[in-house]
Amino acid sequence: MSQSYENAYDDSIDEVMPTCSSDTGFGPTHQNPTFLAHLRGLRKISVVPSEVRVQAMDTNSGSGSEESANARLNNRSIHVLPANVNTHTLHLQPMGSMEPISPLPNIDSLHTLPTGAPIYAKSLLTKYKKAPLVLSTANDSPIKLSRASKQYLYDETGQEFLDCINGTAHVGHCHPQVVSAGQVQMSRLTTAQGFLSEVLSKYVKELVDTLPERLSVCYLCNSGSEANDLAIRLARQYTQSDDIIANEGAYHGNLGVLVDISPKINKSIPQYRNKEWSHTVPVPKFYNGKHDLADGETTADLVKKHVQDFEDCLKTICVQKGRRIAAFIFEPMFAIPGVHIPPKEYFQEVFRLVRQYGGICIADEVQSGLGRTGENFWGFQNYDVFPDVVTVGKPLGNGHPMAAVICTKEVSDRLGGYFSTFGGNPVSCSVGLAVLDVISNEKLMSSAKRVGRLHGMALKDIMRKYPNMVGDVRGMGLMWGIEIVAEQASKAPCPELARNIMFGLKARKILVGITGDHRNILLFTPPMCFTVDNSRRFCQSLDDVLNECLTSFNIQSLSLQLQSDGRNFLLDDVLDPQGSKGQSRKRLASNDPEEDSVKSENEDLIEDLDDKIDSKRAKMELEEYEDLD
């Protein structure tokens, strides 16, 4: 655990890392500039400044020339992306309207927002006969921000809004002691490249506390996408083997080899080609994955199926193709797949292959690092394993960007030169000390366990009350995937209804995103702070969006059962009560004109349906319907 600011801390330097000879093209000089943290006794800090020349090449004369190489800086163009360039999100979340707010990809999300209207009824009725008709009261508006504090977002309205998917902000938004701490070292120092400084020993210091002892040498760089290509680099040095495994729907990072192994960018790519030393593994689901409990079977069988899997890729890869493993990189809570959390028996086994086969293993904590599980503060710490390598990003500054590779010396012995300019800079590392007080100070990681035990529960309590619509809640601390189903028999995954409640939410002004290989899983994963009257808040509006869903969806079951006595229910009498076709809406027309004198007992249903579309909740804005007719 991380120790208080207060204890006293040796920032000595115990060993300096000798000189790198490198082909680098930084010179014969070029120091290795790792952060090293080399845990021995009293767990010294060893940081190593590094001196590094960087000598502009001109390639018209062969030689050296800085000033050919400002000439063509100050010469080069500048594109602009065109204005109808595509944007789009690995995960929906709750922003806006149905056109790009941007051309610019910035914009982009790792989670699926609102960024486009609700599924209306009509299109849910025409794709799926027995999937909830969704009545949403969502305003599909574009969501400006202009500020935030805490677990609220605020629009340019001055409207309030529930965050429960911005888990970058990891103590929450505009936290005043990591801002201040960000402002006092900015009026410092700002950067010191190659230079020892008090603040870059102590945090070093502090975040490797954290971890288990072997797990001793620490790379800071700016980005999860630098600590994850940081990380496979690491492992293909150590090992001297190019091949890679990770999960199926994994993301971990956008630069290029990170692409290769994060099947949920690439398989958006057109004419993307798979990489040769690139493997996917199913992750161990549970709920509607590759393999289901048979009569007779326990979760324990399900565990040995899908070792099994993880064995055959191995024996594939090595056996059959006669390559070699490099690492396996997962994330330990499955966050992008949509949370899924295998028993700890699962990746002991998948561990013990990997290393059987000669790799290494690398946890991304980027998503259930630093406490939010509740129970530890790594995610891996909850299946009591010890990876080689531990990666970590967003979390670790609040939304400033910085990030963390960390790993044993065996393996940080091997890489040779390697450095970053911003990385372990003093004002991140500022930063970063103040959010690793926050947490301690606050005690964020035992109300996660708290609250999230509570939200549990009562996610829980309303898939049991929503059974054809809720299909699994899994998840612990504040990390929570919401699986929306068509029925509860088929399990067949329904995206549609899911950006509805999405939409359904956002009108209640709580902000989630949607995740998982059909977009159907709702990701909550809100700041740290986020309280016990938070979580009741939540689960009291899905549970009214879920509600009117379910008010939808007998209004559909009644139109279905009256089709197939004969009768056509004008669905468009419902959906626009006011519009052309509103006066009939009291009338149902038959196919048979008999037929139309004879009192059934369908009536009483009619009746009832009448009561269901004068009440409250089937009134929801339907004027957001009129282009229905």
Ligand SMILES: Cc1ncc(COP(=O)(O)O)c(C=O)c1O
Contents of the next structure:
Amino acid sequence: MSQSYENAYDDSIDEVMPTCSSDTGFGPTHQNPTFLAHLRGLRKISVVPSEVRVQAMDTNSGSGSEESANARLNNRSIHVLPANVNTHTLHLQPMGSMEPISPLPNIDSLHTLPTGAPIYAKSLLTKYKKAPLVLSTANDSPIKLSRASKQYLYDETGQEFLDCINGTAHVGHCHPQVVSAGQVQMSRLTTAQGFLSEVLSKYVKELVDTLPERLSVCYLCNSGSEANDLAIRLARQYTQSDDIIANEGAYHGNLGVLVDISPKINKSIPQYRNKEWSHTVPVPKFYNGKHDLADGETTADLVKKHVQDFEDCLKTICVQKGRRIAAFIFEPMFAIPGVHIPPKEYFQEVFRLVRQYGGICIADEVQSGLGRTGENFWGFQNYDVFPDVVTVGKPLGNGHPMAAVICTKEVSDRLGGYFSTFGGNPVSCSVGLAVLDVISNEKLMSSAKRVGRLHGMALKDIMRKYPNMVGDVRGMGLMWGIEIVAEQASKAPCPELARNIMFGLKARKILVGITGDHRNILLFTPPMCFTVDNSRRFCQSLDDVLNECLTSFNIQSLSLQLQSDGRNFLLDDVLDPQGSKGQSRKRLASNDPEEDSVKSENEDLIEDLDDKIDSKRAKMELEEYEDLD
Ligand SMILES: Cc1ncc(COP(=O)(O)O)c(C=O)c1O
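Next, give the form predicted together with this ligand, keeping in mind that what was shown is the form predicted alone.
Next comes the full complex, and the chain you just saw is listed first.
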């Protein structure tokens, strides 16, 4: 139906320059009803080729007053809170505003992102009595993204950034196969509400085939939050109980029930009232966690302590309070609390306990699914455990909003009705199929494994080089957490330094986020097409930034002493493949017992790093590695 924009817009819109006609031949963007709905309430709109600008104006005065614009916007579909509210929302500000209409509302978002917050090193200031450091004054302006391709993001001036945070673009931003699958399907059939379609059956089969056999029932929905909400409903129906255990610092989504089980969000809600059915257990952290290794203790002893915490929690709920447990929901790699990977035994024991007390186990794979950890398609498979329900969102659609819940037949049988208008629509299924196809065709899982292994080695060398800043480095595949501390001995979290590092990287056109309870952990989850070259660039830049911090903050780095002792770092080899191989050999031949276990593996990998590897070649080499397995 053709519609003039006057009918579609409300009367607050007074100017449109309909000069934009898209390349796809679908006509001007301004005729798109969704687009119009989003812009409704904004006073002045100009649409120019490949760029949309939105400016909020005061309806009465015609001036661009920020306060009145915000007041108006609060009643509109785009929700922007007034400047004086300390908002913890994740969203939303129309990007591309000609003038900012409020301070960025996502400053306290799920992850801290390098987008326009001032940076001061207050605690370092006290500690070292130095002036607050801003690594670069030019890098605190908001990034307004305009396009993306592969592992690169581009702002509106065409500046390219290496994307190390947006794992949602799992197989690479705007992968042509995924884009084309969506476009083609969109021109055939977009909605099949309540009906079957071939693409739906095919997608469900392919997705379910990636999971252990008993996880055989699949529900398709539209976001990770929706998936987790359904998972909780499944658990409650199945167990006829209400209580949920999640981890401290967890985030499982933004729907009502999920906020109640997500301390990351509910802790920041003013006067939030804890729900009696929602419980938390500590994350099994082996660095800066609840338990530290005492003299003579092993990792196995720490695992026991964490399992004991879990059992204590169950006893409090079920014995002391007389309640009944429905589920334990967890992120297999604990990405949101800062990437923590406990030994298998932890999850194996915890699963046993949860089931013993009548609950089921829900693996939230929103961050860790679809091969990100390199070793397995699903994060939970790294622990040889079998959850009753698995949820996944972000990577499934490579940015297209889609999610899934996969569970056992027994659990599903007790659900009763489920319906979703958009869940499982043919466009999403086509996109989802293309994503699965690309993961397999481009061997992205084995690439994540190999690139991740090198990346981890380089990061660990950086940690050794700057022990008074980088306290710990954890991860696997293409998911890493880099924990920033004020000094090695105290392990005190240092969010200000983390921020400086994040902005230092941004100045070098590399984007990472910050996560963790103390906002001191750099989170690295790039698209899966991230290459060895990219890793070198990341590590070299991180090295440079840390070095800059070292001198600026006058941090005594143990590494300087180590270097003057003639100790060399593998990092040099990884970053500078032309450099002397003998250096890393020397280190590998050192008496460092920690290195022994990875020694031969490292040697093999270094062998192959001698030449400069471009991304295509890296991929071919990775395939060869895979064959050697
Ligand atoms: C672990 C985890 N679970 C659930 C969600 C919610 O997903 P969505 O934002 O698609 O609702 C997120 C989002 O960041 C997440 O990281």
